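Shown next as structure tokens: one chain only, the form predicted on its own.
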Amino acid sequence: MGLWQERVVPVLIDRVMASGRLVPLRHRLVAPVRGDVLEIGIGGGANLPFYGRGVRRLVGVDPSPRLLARAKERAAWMPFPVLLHEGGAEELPFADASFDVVVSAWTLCSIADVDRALAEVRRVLRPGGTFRFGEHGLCGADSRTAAWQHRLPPLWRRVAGGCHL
């Protein structure tokens, strides 16, 4: 891993992701989540204010040093624990059905096997548990806008850390 990747994109990530423009998006999604959580590509922990008391433990996986860093340093404040583990959504170091809620904001797009990721979310959720994500997707209203996501993904992914638009 290079430089840029390991030093520049944690730091644009976190910030992009802090972004005043998604506070509200993030507090809808995880606001009124409770219990044992899971957090997949927790960064450098964006979502952590808008968590209620409700929350039990908060468990957060990113495959970022830096960004879990940052997380560290959010999560000292948090009223219930925080658990931080370096690794990816495709093989999730946890038990089946460990926990009540998994979120995961804007991440997705960065995970290079959704389907495995998917399937691990699946196994490590409660029954009745939930899945709560936030994504972006294509542009259907302006065709001009569609046609810049499909241009851009190989610059893109490099500096946004595997974003696919």
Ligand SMILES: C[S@@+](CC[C@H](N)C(=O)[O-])C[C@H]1O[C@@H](n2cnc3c(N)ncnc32)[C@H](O)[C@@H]1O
Given for the second form:
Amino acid sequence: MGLWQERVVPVLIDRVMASGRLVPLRHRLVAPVRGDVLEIGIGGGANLPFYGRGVRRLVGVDPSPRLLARAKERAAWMPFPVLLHEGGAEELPFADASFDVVVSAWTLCSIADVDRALAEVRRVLRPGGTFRFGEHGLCGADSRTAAWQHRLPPLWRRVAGGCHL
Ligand SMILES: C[S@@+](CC[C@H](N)C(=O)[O-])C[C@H]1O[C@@H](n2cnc3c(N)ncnc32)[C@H](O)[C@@H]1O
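Would you mind giving the form predicted together with the named molecule, to go alongside the form predicted on its own above?
Now the complete complex, all chains and molecules, led by this one.
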């Protein structure tokens, strides 16, 4: 990994993902979550303040050590245990059926092998468990915007940590 990906991209991601415009969406995504929770692509931990007290423990995984360091700072203020693991969602180091809920916030777009990651999510969820995700997608309302979403990814991916528009 080059200096750009290792040092600059995590700072950009942390700044952009702290946007106040995402607050209502984060609240909707994680406030109802209860029990043992896994967040894939936890990044800098921007969701952490929005989890409720029904969480028993939260495990976060992310491949970026810099973003995990930021998540660790935020985790210090949480009323439940937070464990952080460096790694990708394609190979989760957890036993089958070990979480009640898996959360993903604007992370599926950045995962190279999303089918493998989703198979892992299914494996680690308990029977009846829930996968809650927030994601952006292809614009259906405006074909010009959609065309740019197809054009930009080769450049955008370098700036935005692998994000596919
Ligand atoms: C746009 S950021 C979102 C971060 C965080 N979920 C949030 O809501 O602020 C995408 C995140 O996906 C992470 N990521 C990239 N590849 C990944 C993978 N293979 N597995 C899990 N996370 C990954 C990045 O390091 C980054 O933290």
